[in-house]
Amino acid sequence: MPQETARRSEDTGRGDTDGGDDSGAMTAGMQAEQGPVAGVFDLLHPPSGELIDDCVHCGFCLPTCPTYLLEGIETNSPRGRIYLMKAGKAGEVEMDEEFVGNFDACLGCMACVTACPSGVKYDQLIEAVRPQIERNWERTRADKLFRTMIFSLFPYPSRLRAAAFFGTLYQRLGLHRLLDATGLLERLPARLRAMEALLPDLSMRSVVARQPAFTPAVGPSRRRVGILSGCVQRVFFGDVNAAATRVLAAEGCDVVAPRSQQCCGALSSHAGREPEAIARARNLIDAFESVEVDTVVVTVAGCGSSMKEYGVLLRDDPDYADRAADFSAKVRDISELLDELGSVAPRHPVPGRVAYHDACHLGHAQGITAQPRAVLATIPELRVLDIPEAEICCGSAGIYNLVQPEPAERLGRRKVEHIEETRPDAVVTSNAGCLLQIRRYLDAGVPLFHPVQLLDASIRGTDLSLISADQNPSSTT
């Protein structure tokens, strides 16, 4: 058992142009001052013993846990990981490669939270363990470099836009086919192959598109809302942001997209990179406070889940704790808000059968399942199909499909097999990562959409076959 805290990984706690690095210094300073504690966890918010003891090891979580379904290994199940947390606090195990690997294997999908009859807050437990690992475990050089690459690119819209530009050239020049034909693609490391495969088909127009800072309501204003542009969302799924803005305006909302907003920190938070997440949360709070909105609307399930937990993330910050709680109280998934407001804009028919995939961070983490279906039900002639094994994650899970490509691929293929059982005309889901993950394995003839894109098509009277080419996030037009 380690007698002192291992050196923090070099890639943790760095600030950025919009976030600064004071939160990293704060967390690191607290850690250095407090030193090690009995067991493998330090004193900075270790997993709660009371929450650990809530688990009675009944096993209701097992059928819903993706990693347990794949491997059938107890330590790769929620109750197995909770047992490891308890053993870690008691000093009965070391924070070694096996210990860390069991937690790295968790997708954080929170299906176990939905399934648990005892109300075990596994979400709070895993979110407490991950920062502990990032502070107290030294990752291999290769793992550290790969994670540094991810977090030096994806949370930065300007960098991601430049990468998307070269990615578009890569696609247009047929380099994928060339690498595949020569066998070079298969020789790449699995993580790089996954990154290459997840690159969406983009048009140059979508790469350079910008969201308007203000869009007035159509007719009387019912609410003033701010909309999260996101990082991956604004570059890869700008059409979703545009559709969301049009729908909100059509439903009587003044829509504000602050120019100063950057990444919300969800990717960092889910990966245990707490100092980065804290800095990004502060910046986003500042950005939306400056425009004074009633509601903050999110079109990405993973982002919304994290933003609703800012009050917890910033609980130790005397300058932001109350502001963070107030901010989180304003956050709504777009389906939540639209269902709450009720429709005023006329709908045109959008004939078709669409399979709705419940994004884990919408259905399990936020408990939002009825609202997206209710919103889609306002579209005439649209039939919404439920997918078999709907509670199981598609394998996206933040950066999971990049850092754990093999199990992510198995889960992605499993999800698509169930989707194809419904024989849909299109697939609909509310998370950018899910759209990318499912697109990788789905038949190319089946388009994917965010729900708000179908609603936008209905309000504008656009035929589904047309938006398959014009608005689908994986369109090559």
Given for the second form:
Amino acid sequence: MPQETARRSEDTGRGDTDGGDDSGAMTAGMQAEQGPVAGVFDLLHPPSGELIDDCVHCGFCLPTCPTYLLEGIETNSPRGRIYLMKAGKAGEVEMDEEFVGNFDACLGCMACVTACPSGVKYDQLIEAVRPQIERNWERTRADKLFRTMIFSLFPYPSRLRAAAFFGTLYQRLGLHRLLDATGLLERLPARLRAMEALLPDLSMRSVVARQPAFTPAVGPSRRRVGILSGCVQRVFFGDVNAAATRVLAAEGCDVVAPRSQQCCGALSSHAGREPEAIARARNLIDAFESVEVDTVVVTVAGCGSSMKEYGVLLRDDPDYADRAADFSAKVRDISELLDELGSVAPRHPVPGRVAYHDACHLGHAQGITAQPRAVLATIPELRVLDIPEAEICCGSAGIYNLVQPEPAERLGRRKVEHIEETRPDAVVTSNAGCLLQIRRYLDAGVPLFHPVQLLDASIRGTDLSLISADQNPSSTT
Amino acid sequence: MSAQLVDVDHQAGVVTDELAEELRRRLTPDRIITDETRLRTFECDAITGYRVVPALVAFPETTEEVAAVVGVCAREHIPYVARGAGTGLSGGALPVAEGIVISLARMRKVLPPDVDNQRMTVEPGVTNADISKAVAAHDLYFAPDPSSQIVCTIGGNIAENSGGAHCLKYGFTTNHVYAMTLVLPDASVVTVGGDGIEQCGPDLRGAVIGSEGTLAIATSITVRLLRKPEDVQTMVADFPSAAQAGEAVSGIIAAGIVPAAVEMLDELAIEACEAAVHAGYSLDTAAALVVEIDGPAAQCEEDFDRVQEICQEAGSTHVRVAADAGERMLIWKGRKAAFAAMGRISPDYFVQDGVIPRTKLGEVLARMEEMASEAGLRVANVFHAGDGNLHPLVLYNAATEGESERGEELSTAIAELCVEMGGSITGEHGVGTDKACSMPKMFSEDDLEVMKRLRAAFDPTGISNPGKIFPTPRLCGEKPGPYREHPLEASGQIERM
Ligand SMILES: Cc1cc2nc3c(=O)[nH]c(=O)nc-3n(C[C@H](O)[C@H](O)[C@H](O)COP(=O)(O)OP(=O)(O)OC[C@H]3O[C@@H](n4cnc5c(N)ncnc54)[C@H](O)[C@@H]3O)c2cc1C
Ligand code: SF4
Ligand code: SF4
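Form predicted on its own already given; the form predicted in complex with the partner chain follows:
Okay, now the whole complex, with that chain kicking things off.
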């Protein structure tokens, strides 16, 4: 049984909502009195029965699911998870450790969405289940503590920067003392080690790089775009943002980076921390509305996929529902926008072989696989290589490699093995999480880039090897 | 020896906590599942109409571990069911209540291929497609190609003697398996088969293939690999009616051409495939034939031209030839997604697997259409036209009062129509739970008796996948025949959705 009755939150500020497709309208009071009524789920947008019923149980999604690939246990597969949603909704199983563990183990990589011939919208299903678990399941103290720590660190560039600057997080936050005191050392260190190991070398000037608030187009302006600075991105990959701004300007965009913007809430949203995600979404919408742009461009796949879902996230908010939908319609991944605009800036050759890694949140979640390749193909003498088993996640998956370090490591190593089979000079991918994860297992001699960094080098005529030695923080571990 | 199978219920042991503990020790604790939540996800295969929750699921990783689990089952008289990827379409991997499911999904090792002799040994959990992938660099492949090949396992393939589009020319799984290591129901480990298809002595290998997990569990399989043909040509021909497409098929065979594959899809099936894959099938045609010719380049070209002519003579309105390997793969991806894509056009479906003499195609299709409109239901058709293996998909909505019953009736009537026309109830999906009650329609009592005797020789106590293939009073009521609610359903032990 759910450990807590559904908490209908003033803090989400959702106000009165219609309980969604299956549940009909209800009020906070009713919720509190009746507790969960859609089986193990409460009435606040339980996973939709109609979407669940689209699944014909054919199993075609099994081989692309990283957790099934690792474990061979069908419960940990899309088909198994959808089956449990159905059983959960019918009240035939309980929300117990196995139930929750099975959904926690899902990377949210959405490979199953791409694989499913019946068009099952697993993305919408899992996004409905996660907040249900956060609301209705009491996590262990250790788990709660760790999650709270992540979410009080990552989304805040200043804290992250500070933590990164002042030695290892472990010592900086005095965590092992805390853990000792709570007797939780047993489970946590693997996770903390994972966290430490992920952080790249940060004595880089990129850590302090700030983005200019306005960068005018080179030549006549073709579009006015806002750029998301990101939280992790801003701290660890400041150079990516700088490169993106230069490329956009060179391709005729006025680039605005609103100072008031903060974390987009993607990490929170993918972890089911809905109230937090909602608050962040509202802030970001406000920030970009204040600067009036045609397009909001994102360099991090995970952020982009979340921002494209703001319309759904804020559907119940009378003040924001329409604005969120408008905002989502304006969001573009940088490769998507550059492909749409077509190039005007001349290119210089960047000779070399680069392996392109499809970030799950770009390829599976946003269906963007052709555009980054098309954009890279505009660079003379650059050969773009496809990686075997490209559809399988690298194990980064938001905060997954922090909360589930063991499977994440196996997936990371597996990915890097496949990357190395292509014998690349460099690896390219469009997501901060993947960059960090792959860096950890990849031969230190092979640099990693965001596609926009290669474009920037090509437009400016800088040498690829020069970038790798000098400007790319991710390549110097 | 008595051919009477022992009804396991009378003496079956139970999975106690101690027994689960013993299995945890024999394997590892994380590879034994007994909690009610996770057990639910093993209660059915791809036919969700039959569901039984097992008492325990074990995930062995070696032959010895499989034998250890089977040994415990034999000692305690506990029924067990092998499970591959659970894509079966006849309820073959349906668990037995209070029984054990032995999942082979973690046995995924592939030994290095013997390239010169074109064979390779793999574990049972390796997927059909991964076998071909493993030897692609040597220009070899594994020929049987069920539509579910990216997910179904070689263990499931041998159990069902699975086939696919290319079996018209190359034969079914049984033609491509040389040898197997088996764990028998008394936990002994034996090897059947040898280095080639032709072997001396009784063909035990052949007996086990297609026995749906009732005789043994295969833990290692040596498969035969074929060299990739020099040339492959693929086309999609549209026809204004299924009957005309059928004529074209007969014309092709009559011309002495042996295509690698001849597949037919009707309008509804095309709609679902296109929604899923966007393979470029015409949406406004009553039927489409996918024809593939392979072999030496010169022969291939000649046959391919002839096939195009035959299609045109039969009234084809449009022929699309795959320009390259990429287009060909897309055409096949579309065709192979057909069942799995049904969710796009209907919430629920029954799939039949009837075989008819090819010459009766037009007639059967016409009869099927009449029957469907009488029942007020839609039937999508996708089938291996070359060998007359039909897969009519009866579409229904379980949420609409009475529709599942009508769908079930129509589906059974279609299967019986196939037998009436001189055909069979199953081509490649197996009998399993789903068609056990129809077996007497195909086989005489004596025929069935011989099969049961063979079964009893391997499994005298009837613990290996009991209740499958053979009609039992439990499953079919007193008189085997078309479906009626059976006692287990009435008692709530199994359900139909
Ligand atoms: C969308 C879709 C399309 C399909 N298309 C085709 C097709 O074109 N052609 C075709 O022939 N089939 C097709 N099938 C049916 C199915 O994929 C095949 O029957 C397949 O061989 C089953 O393999 P599996 O690994 O899923 O086996 P399961 O469903 O897990 O098991 C099937 C049977 O095999 C037994 N078994 C499993 N492993 C072993 C083992 N190691 N030793 C002994 N017995 C074992 C089980 O006990 C059970 O009786 C399709 C299914 C789906 C869902
Ligand atoms: S591929 Fe789609 S329809 Fe098939 S089991 Fe997976 S989610 Fe369900
Ligand atoms: S999102 Fe990824 S991990 Fe989760 S079920 Fe789908 S394929 Fe598996």
